[in-house]
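Only one chain is shown below, in structure tokens, and it's the form predicted on its own.
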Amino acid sequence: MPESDVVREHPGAPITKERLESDLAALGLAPGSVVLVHTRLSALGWVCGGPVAVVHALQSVLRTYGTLAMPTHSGGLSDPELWENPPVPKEWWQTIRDTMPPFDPDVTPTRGIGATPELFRTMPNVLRSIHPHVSFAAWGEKAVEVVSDHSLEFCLGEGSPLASLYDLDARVLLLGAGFASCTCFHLAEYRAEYRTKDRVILGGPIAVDGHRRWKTFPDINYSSDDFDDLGRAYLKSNPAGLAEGKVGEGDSILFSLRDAVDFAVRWLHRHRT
């Protein structure tokens, strides 16, 4: 949203570092979490600062000895015979596969997830998976745990950071974003058992001891399509722990990952037929 229209939809008091850090403290964030942020930075109002502030109020909040992670996915370093935003002609693929730069988790950029998540991964002491499709990044006590050994194969499954925050009993913080980003429910796709469920072959170039591979591997076909109705179901269960509230201008979501990723398997195994 460009920057005009955010302070002209919401023309109160700008928001400051001051201001999210007691919202988020207010909506539940205590110090030591291990958290997983999606944000919509548009939804907060005009923040002082931008991502910076977000970025640094969440810091501030969770502190040293807490973990703070983020999708930073790079969709963009995908096999081009996938692409429909926008789709490229048919004689461009291979020459897209044989040349494209591998992918670089200190250089890479995140691609169609924000302003935040792409600063985030530049910061000191925020490391990153190697993954060329779907990296996360982390800072914090934690984040070594959270984005080593990110499988090639499989990429938000059982060897995913999704999988590692599964184990450290993460919390899921929806920062003015809807369920439709809520990267968790991938989890569930590939630990529920439905019909539609099939295994596909993704592409990527990655660096292999110092050289460029255009890499091949297996994967299923994970979709986000009914990410809001599946979250409009999981809030309707009234989940234990869960809180929702503003921060800053936006409505925000707090909630156990683990507890999510629980119901999405069920959820997923009954809706998708």
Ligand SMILES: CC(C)(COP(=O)(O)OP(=O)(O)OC[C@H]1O[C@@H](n2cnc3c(N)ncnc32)[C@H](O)[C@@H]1OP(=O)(O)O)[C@@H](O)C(=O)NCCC(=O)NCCS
Second form
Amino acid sequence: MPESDVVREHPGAPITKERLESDLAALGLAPGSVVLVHTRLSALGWVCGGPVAVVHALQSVLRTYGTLAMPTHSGGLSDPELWENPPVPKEWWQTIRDTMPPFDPDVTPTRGIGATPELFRTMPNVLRSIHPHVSFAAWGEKAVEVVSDHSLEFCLGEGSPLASLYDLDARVLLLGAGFASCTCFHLAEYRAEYRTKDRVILGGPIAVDGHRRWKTFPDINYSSDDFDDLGRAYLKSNPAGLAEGKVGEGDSILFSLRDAVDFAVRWLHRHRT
Ligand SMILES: CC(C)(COP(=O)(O)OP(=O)(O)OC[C@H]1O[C@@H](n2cnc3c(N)ncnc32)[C@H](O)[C@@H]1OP(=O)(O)O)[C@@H](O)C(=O)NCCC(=O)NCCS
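After the form predicted on its own, can we look at the form predicted together with this ligand?
Complete assembly follows, chain above in first position.
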């Protein structure tokens, strides 16, 4: 949706950083918390300063003893054989594997997850985990703990920032975004037993001793196709501590990552079997 549509569809007052701060606080985001944020900027109304104002508002509410994390996924570095948007001719696949620039935390852009994480990864004192497909960025007191030692294999499981966020008892904030983007549910896919789970081999370009290499690594066939249903079921279960409200003009939800993952483990076992 072009920005002009956002202005037309939200003719009320511009959404300021101060407005975002008071809405976030009213939703229950507390100073010192650890939070994983998913943002649909266009849903918040027209924000004065766009993603800059969103990140600054979050940082201001959390304070420096809080921790702000966002997924900074770069699906463009995945195996071209798996590409759907767009797919590329089979004859190109090997050339892409042989020449795709390696993942670089300071350079590699995010893909398809929004203007806010794309900006956030470039901001001062923001750290980024090392993974060619599913890196995360973090700022604040626990940033090192969140982004360190991101395992190449089983990349959203126990060796990932999601497991660190689980251990840190983080919150999840859906800022105008839906449960389809609720990345923490992927951690549950590694923990749950269900019939359709399968091992796969993934691949991506990484830098090893300054040299580009196409590396393959084992993982599971993780998917977010049923995350909207899972999210609806989670909401219906009336979880303690879950808060819903408007941030700017965007419907937003704040909840416990640990509680959501534990619920998802049980739900996936029942629904993917
Ligand atoms: C895909 C997704 C990012 C699309 O949301 P979106 O609002 O259309 O796009 P962005 O958040 O990138 O914001 C950019 C849009 O905001 C709008 N915009 C531009 N300036 C703006 C402003 N100042 N204020 C508000 N909206 C503005 C424009 O429509 C712009 O779209 P354009 O770049 O095509 O012109 C969103 O639906 C989503 O899924 N977010 C969560 C992503 C995530 O965390 N995924 C988890 C990992 S898979």
